[in-house]
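Quick heads-up: it's one chain on its own, the form predicted on its own, in structure tokens.
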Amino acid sequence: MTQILDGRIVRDKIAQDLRSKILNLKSRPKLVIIQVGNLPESNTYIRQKVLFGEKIGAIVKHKRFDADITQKILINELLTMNNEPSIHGIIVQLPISKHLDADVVIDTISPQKDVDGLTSTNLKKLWENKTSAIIPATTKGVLTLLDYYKIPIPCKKVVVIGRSSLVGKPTALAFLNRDATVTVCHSETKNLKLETKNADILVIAVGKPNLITKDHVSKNQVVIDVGINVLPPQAKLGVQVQPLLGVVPLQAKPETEPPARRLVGDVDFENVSKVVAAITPVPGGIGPMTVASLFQNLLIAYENQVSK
């Protein structure tokens, strides 16, 4: 029988652990979420973070700027936050306005407060397998979920579909650091089915509904569906459909479906789940893990800053 890897169960256990630790701290960890514009989907994802933060006793401040904010003003705001001792974590909710350079904006965040693990400093540490690296929240969530369900990683063949800087590449690196043999597939990969069928662990992070069907998988595999696609309620899953939003920012998954829409992953869950050994659902799989991992990173950042 296929095992469903329920991220909500693990998230709740992490929440209990974080709450008990925060209650014993001399002050409360503080996270600031920067939002540019007012996208409804971003509001949904931010709300999930705020709720989780309140649940565990952290302070979460949501700071929204107009969509037409200049890069200079936004960077100055971030620099001010970097220098504020009461702020222990900073994230920029993606996407941001196109006139802004997201890489420059994110790299303005102090690496010590980069709880999303997306600054070049933390990504370099991940590349070098340094223990001081703050691992990107989604990547960390994937590994934590596998560990919770006692799914071994060393010596396993891992196939990651997707090469984004947000998820695909850091996740491949993290598996490599855990002694897996890693293959990264993408839009130019020839014979994708051959690659995916040979995987022990298959991770999909593309943003395309039904990309992975039962023809792509085999028995005894573990399938981790990181994709998040928001579809109209009437869309049928049995055919290829175009998501309304394309690829949703992967460091900020929702845990519930937006009203009048529904969430699906990159995997044909109904049919693939009949073949493989274990699989994550969407929603309820990696989404909740990403939120929990973000606050695990916040606690690490707090301890590193306060202990100095």
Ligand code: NAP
Given for the second form:
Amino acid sequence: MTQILDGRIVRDKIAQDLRSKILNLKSRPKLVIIQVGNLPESNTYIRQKVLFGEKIGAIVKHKRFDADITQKILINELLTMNNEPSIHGIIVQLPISKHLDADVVIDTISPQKDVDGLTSTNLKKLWENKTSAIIPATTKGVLTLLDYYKIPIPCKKVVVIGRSSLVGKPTALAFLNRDATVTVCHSETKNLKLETKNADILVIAVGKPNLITKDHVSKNQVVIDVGINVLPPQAKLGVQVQPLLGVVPLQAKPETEPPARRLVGDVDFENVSKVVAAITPVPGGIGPMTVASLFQNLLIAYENQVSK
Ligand code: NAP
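Pass me the form predicted in complex with this ligand as well; I've looked at the form predicted on its own already.
All chains and molecules follow, beginning with the one already shown.
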């Protein structure tokens, strides 16, 4: 029978663990979430982070700036936070306004406080397989979920579909660092099915519903669906379905979001789950793992900054 890799169960266990650790600290870890503008999908992500942070006893401060903030002012704000000892983690909720250089903005965050693991300093550490690397939250969530379900990684053939700096590339690197043999596929990959069928572990981070069908997979595989696509309520899952947003929806729905949008991953779950050995659902797979991993990173950042 196919094993469902339930990220909510693991997220809740991580929450319990973080909560008991935080209770024993001499102060509370503090995360600042920077938002530029007011995108509903960003509000959704941020609310989930704030809720999780409150649950485990961390302090989470949400700072929202106008969409037209200048790069200079934003950078000065970040530099001030870098120097504030009561702040242990800083993240910039992406995407930010197009007139800002996201790479420069992210790289302004002190690597010690970079709990998203996206500064060039932390990505270089991941590249070099340094144990001090802060691993990007989604990548970390994928690995933690596999570890929880005791799915071995070393020597396995891992195929990652997607090569973004946010998900695909760091995930491929992290698997390589765990001694997997890694293939990375993308939009120019010639014969995707040939690559995917050979995988022991198949990770999909694309943002296209139904990209992976039962013809792409084989039995004994583990399928990790990172993709998040929000479909209109009545959409039929045909080949041409377009996502409305490539974002995580709210658990508690905001007033601004119409009801009953459907959330799907990149995998035809219904049919693929009949073939493979194990699979993550969407929702309830990597999404909750990403939030939990961010706060695991916050605790690491806190411990690195606060003397015992
Ligand atoms: P992205 O920057 O748009 O990257 C998408 C990648 O998919 C690109 O590398 C692209 O290839 C590749 N691709 C596009 N069409 C393809 C095709 N037909 N076959 C093979 N590869 C194809 O997206 P992202 O930021 O990495 O996010 C990917 C997905 O993960 C999205 O659905 C996003 O919402 C989701 N996500 C989920 C979480 C979570 O917590 N679960 C966190 C972050 C992101 P090229 O490089 O050739 O263009």
